[in-house]
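Only one chain is shown below, in structure tokens, and it's the form predicted on its own.
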Amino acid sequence: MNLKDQNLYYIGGVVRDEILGLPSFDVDLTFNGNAIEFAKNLPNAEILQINEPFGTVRIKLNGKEIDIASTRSESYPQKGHLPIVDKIGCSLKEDVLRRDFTINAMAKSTLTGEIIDYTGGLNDIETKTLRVLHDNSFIDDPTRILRMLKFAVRFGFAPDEHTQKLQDEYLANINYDMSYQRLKKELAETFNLNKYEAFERFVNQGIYKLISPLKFELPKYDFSGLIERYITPLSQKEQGHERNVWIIYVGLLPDISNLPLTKEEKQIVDEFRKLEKLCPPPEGGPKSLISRWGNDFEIYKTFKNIPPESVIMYSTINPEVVEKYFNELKDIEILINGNDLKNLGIEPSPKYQQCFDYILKEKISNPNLSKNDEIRLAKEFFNL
């Protein structure tokens, strides 16, 4: 991108990632002044979108779409909610001071390549430190606690002593009047990483209390491997599944009613709750629960038509039966269908499903059954 100006800067994550030697998928540009007026005066630039209240503009230049933000200062009249813009076109220093952590508060000149670091972000990257810019940071925006968790896990960084103290103080006195839409976004970004370490810290540090004050303890079973084997492949085949990784973690909490869930996300949690009631944890400590299910047919029928995310969540209660389902039962399918039964001269009736279940039980015992074998079993069921 050949867009150079003495007042134009790369800012935030793109600068951080370049220093860390990591690829960056988002390129944030800030103009020291009014970005909208700057864009209007750019030769050959097409204005695609303008957001006057926030001083942002999207342009198309040389075939690329580019977002440029004005430097701005903000304040939080309602703590925990979106800030309001106090001034468009403030100084670059004022702009970076509204951000979350020092490692995300650096700018880089598009003209000279100079790194502008008002807050000590370069040193904090060197020492792998996460540090807020002021003492009210978490009070203004508690989602920053989740962002700190995400950065800690992604980069192997840790908060400095004072930042950790500020987090602990906030979690001891949470303001539940907050934007749960923003909280959900940060939860998704954090747990879509599928790092069980993030979940351990989320629980052990009490960060989960941002969602609900109800007590929650860490499950003993690490299910991230199941997600890698059975959810990640789905996300590659069917768009949409990858975003549901986060709900496998967060949906385990006893109350997530504050979160604005989609219909699909709610179904995943609801099906898990049904499984909890169907076969709850045994009293007296963990043990194998497979015997409580009766047989493989019952396991198959219970899990087959519910989201795989719900099944993985249930592994926190019964890992043995979930492993058995995914490893031995999940891919079993009967080949015969209603048309095949009609061709045998059998009129449609509720007995169709009984026949299919009869064949399925046999196929679970012998997955190598052919379609001819299934037709033979159908004849046997109907005494043909």
Contents of the next structure:
Amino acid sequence: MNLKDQNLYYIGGVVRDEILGLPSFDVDLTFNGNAIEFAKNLPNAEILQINEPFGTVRIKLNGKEIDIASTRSESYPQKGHLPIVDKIGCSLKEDVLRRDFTINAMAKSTLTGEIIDYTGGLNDIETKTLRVLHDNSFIDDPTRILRMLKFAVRFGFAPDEHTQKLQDEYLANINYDMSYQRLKKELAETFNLNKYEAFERFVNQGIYKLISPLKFELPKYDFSGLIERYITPLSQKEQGHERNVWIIYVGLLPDISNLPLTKEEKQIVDEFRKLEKLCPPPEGGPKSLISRWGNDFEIYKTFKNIPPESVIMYSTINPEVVEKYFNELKDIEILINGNDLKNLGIEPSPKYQQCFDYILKEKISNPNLSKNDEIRLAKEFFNL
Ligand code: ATP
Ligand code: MG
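How about the form predicted in complex with adenosine-5'-triphosphate (ATP), since we already have the form predicted on its own?
Zooming out: every chain and molecule, the one shown earlier first.
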């Protein structure tokens, strides 16, 4: 970025990441004053978009799109909802004080590179500490509790004692009238990292109660490895379709009706719930869970037709069956199709499907069957 001005600052996450020596996903810039006026007076800059109430502007400069915010102060008349802007063009210090944690509250001059640290963020980075800026922070905006979990797991930082106490106090007295769209965004960012450790803290510290007060216990089976092996590669294969890992975790909670879900997310959870009803854990604990499932064909048929995310969720109830499905059964496919049956002179009918299932059953106990073997089995099925 070659835009330099004595009133223009990098701010927030980008400054933190640079100090940590990490790459930043987005670059936040704040103008100490009114950014819209500043942008209008910039030679060679094309104004792309203005958001007057928030004092933000998007410009194009030397072929690059840049967002610039004005310094602004905010307040939370409705706790848990979006803040309102009190003043645009306030001092840099006031702008910084509306932020979440000290490590996210530093500014860096674009002109001199000087770091402005009003709240002790540098020291907290040094000591790996997450610290809120005031005692009402979580009451104003409880999504910060999830942001804290996200940063704790991402950076290996920990809240200071007072911040931890404020979190615990809030969780003992949650105001459920909050913006669940924002909470969902933070849940997704936290659990898409696929760290079981984040889930452990989320459950053991009672952070999950932000979504619903119904009691939930940590599943004993760590399914993050299954996600890594079977879901992450799908995201890479299906370009443009990023698989949502977060819903595998959060969907396990007994009630997530507060969260706005997409159709796909809802289907993942619904299929898991159906499985859970159909095949609950046996009373008295998991002895031989596999035997409850009859046979491998039944496992295959049940899991093949639902999203793999739902199957992984079911591993919290019956890990043996799920491991067996992924390790041994998932990739089994029969090689013949309707055309092959037609070529044998068989009229299309629902019997086709029965025939395919007949072959599939054989194939599951003997995956090495060739296409010729399958045709032989089809003939056998139709008594040819
Ligand atoms: P990430 O690396 O995940 O993007 P970030 O800290 O950059 O983390 P953003 O959501 O991009 O987070 O927000 C940019 C900055 O805005 C933060 O660094 C912080 O100063 C401020 N901010 C974001 N969310 C909140 C919030 N809920 N409350 C107060 N300040 C916030
Ligand atoms: Mg950011």
